[in-house]
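Only one chain is given next, in structure tokens, and it is the form predicted alone.
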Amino acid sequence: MGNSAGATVDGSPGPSAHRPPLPDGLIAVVKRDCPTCELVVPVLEQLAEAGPLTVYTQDDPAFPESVAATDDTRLAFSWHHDIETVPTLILARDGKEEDRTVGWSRPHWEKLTGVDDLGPDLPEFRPGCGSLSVDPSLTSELAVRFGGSVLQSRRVELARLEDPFEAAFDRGWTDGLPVVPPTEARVMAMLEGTSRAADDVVAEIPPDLHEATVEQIAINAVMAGCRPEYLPVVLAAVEAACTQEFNMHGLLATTFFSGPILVVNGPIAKRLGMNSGGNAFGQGNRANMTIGRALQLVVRNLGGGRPGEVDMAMLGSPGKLSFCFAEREHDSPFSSLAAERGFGPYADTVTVFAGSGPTAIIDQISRTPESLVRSLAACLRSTGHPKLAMGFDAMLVVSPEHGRIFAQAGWDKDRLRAELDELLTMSGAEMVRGVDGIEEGLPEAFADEQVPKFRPGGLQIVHAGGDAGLFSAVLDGWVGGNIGSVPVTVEIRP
């Protein structure tokens, strides 16, 4: 795994180069758990009497009882000879396949075997069943077992009595919670989630600037608990977080609270079952939790961004474990974050924002946008500190109930932003150092200025949350702009 976690844990049977021989004559591949295989047992009896017949059985060595069968429950023969359907009937001469047919079709079986009047009491045709060798739950393991691994990462051999979960803790590969052991089979299954080549370099991961490949990121996605279909989102998140604009190294090195917050837009959020509604920032949704966690594990295990070393956060936040959610687009009164950042309405994107945990905005009384926007602005003024401006970014998350107040009045995001900009332009005289007995604040030079709270582009607005609750939230950001971090949006590629 990597520098640590760019490796796989070997917990499955090793690859085998053994290829079962192809006997001359007729070869049938069957399984008991297939009605058509049960149906053709009388035909197999006829063929066994007529000449050489070898039967391979995938799930029960005793099937069929009336014909001698070869045990293929490890699926070696089926895998090596590309059996996709059972029953499969093959004709072989001189050790090579000449012809095959699948399922049951009297004309096809008679043509292939040269035997007439096969199964006279059977229907003329019945489709077969899927071979166990192409069962999605087994294909990755079989590829490792018989095909040899194509993975380039180093293997970590564990002692027979070593617990793989404890081994990950002992080697420093975890974020404090157990990780899924990244066996070769699991990593190969994860790589099925993307069309990108396993050795494609995705990004240089700070702070160590390790060149991370798709394969190495997939290993950490396995460890985080991702499903294969999540991998394209993880890859895009890694790309975005490792840009100079986002400044992941600086975000790690700061003593501030912040970490990367991921916001996913587009149809992919629904396809993955991501949460944009109730408890969107919380637990309970696998995609949200594991995608965000995978990014953090990549930074930790491949980039070396470990707490107490390069990660110097004084307090940190729970978001440093995982902070990922989807924007609630289907009933939003606003254009999406992705659209505002220049992407089309059907683009699948992930945006990384350097922020910390949510601060509640409570307004259960306002029923006009004019009142509600003042509540939002009042809470946004305290981002970082009420007497500091243009330094810290923020993300305003408007809930559906608050969003409906703006929608009913015809306010779109441009109108909301314009009103907020006006309300968040404050008198420097109230914000300079020493005012109100508070030594923190702006330098005296700002006393005669009108000062915007946020730098241009420093306030992001998104729509998320459950149907009930007159609450919104501010996600306080880190230092914005060239000296800190800029939000970055990347399109998600398959």
The other form holds:
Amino acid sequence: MGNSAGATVDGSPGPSAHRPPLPDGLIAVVKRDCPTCELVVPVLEQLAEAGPLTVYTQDDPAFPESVAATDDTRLAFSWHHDIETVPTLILARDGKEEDRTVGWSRPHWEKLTGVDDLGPDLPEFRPGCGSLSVDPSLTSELAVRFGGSVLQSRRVELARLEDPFEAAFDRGWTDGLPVVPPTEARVMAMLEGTSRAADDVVAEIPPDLHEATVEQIAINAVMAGCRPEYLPVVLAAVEAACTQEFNMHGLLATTFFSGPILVVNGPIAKRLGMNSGGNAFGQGNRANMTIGRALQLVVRNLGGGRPGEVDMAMLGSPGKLSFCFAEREHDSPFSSLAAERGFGPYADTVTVFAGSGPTAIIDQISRTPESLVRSLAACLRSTGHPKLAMGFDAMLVVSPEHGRIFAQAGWDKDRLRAELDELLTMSGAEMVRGVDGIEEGLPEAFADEQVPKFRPGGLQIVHAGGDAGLFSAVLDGWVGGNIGSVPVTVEIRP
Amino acid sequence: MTATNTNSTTDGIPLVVLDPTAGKAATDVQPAPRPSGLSGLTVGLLDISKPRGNVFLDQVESHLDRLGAKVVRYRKPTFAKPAPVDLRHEIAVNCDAVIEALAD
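Alternate state requested, the form predicted in complex with the partner chain (shown: the form predicted alone):
To see the whole picture, the full complex is given below, headed by that same chain.
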């Protein structure tokens, strides 16, 4: 903990200005909620008689009853003097610490105080308890209170009668759901989730091309409800979404349904408790829900991308609140999305895909890969429109029960993809405008061509879902390739 | 116990939160002065590459012709991305006015 930090960024006095001085003589720091502190009360009585003794008490100013104590329930003394254990006994002279011991140890206490026969009825040794000033639930708050903040963001002081949740709505900071108020303490705690500096620039956020720092993204991650350990995923997702190739600006501005869909690969998914199984696209998992939401809040609040303004979506989709899931890798019949995109099996990655959905694929009858792949292809053909091709991408999400049919027949991802490519190459004559009495379709020039449904690289395949359910899913993509969006994978770094 | 609940104003201090928008004030962009007429002016028409946008712009062009404007046509490579900076600059240098509209 940076308890000796200097002046704060805004030039206000640093913590040293508020550092409680060390009184000369002996200093004991105790709390009532510590059996060792209770145990040493007779010793403190002995020491109070022997010379100057100042007792600081962290939780109950009335403790100990038999010795006068100084209230340190705000933990100012404890924090500034790096108390990690109670009891701590300090010897100070001329305002400077000369020695300290923690817990109860008769030889150590006698040596430090120069007083013999301390606590004759006590055991020789007892370990102490944790100081409240290092309680993990308080450290961020104390760092803000005493440490002098390193955060650069503008402070917004809410009125006493203002509800912080309503205040966020009033200021246009939310996606329509309540957000966690981004207090300094929460943002400091969030920043503990990454080794990157708070002022590191992560990406230029469209549409305003704002250069977003780790700190600014952390604020939005707090609001989204992320835990600090999710922050590296959020940072990687922001980086991926803000590349030229992914084209977040166009994806935001489109009248189409799509938004950024995040697929997480690697051991981090399990470590964060992400859902790759039952209801992976649905509600109920904090990491899935809040990581995707954080990216969208970043685009809204830092990029300035809001519905009805630059976001011109005609209907949008609920996934634009958050659409984030992990690939089910442990029993997948296929190489993972990350592996296919050049990453090793232990790499943690996030892939952004421009899409919406899911659209259901039902096949509860097929037991052979030959039949099942035809079902998948038939459904994929109608992605967007059965008479359109090559413009729009898709992600095929194969469920475990469907995946098993391929696995048992020895089909790997390459085989599945090759079979799909063949089945998804269609006769242009059946797709041109006017055919089947439908004016929509490919231009007449394609009438004599064989036409692939998807551009090369335009169909992603991943494995996810619960154990039961003979369904798979299509996530409808947006305009693919250089004229629209290309999926981008970024490695998640601590 | 210590009053260190991060979610409240227990010590009477108003709650302070950090601005998630990076303090971006809405910048007031002043539009260029409006021309009083189009006769003799160069007007750019930016086709954003949506299907049939050209049909609409052809109509606009003939209308502008009748008003005595000189029309220059431009085209974005794809409707899905912002106009490249060079194209924006070219339009700004060559034209007195530009019409860019979404045609869906």
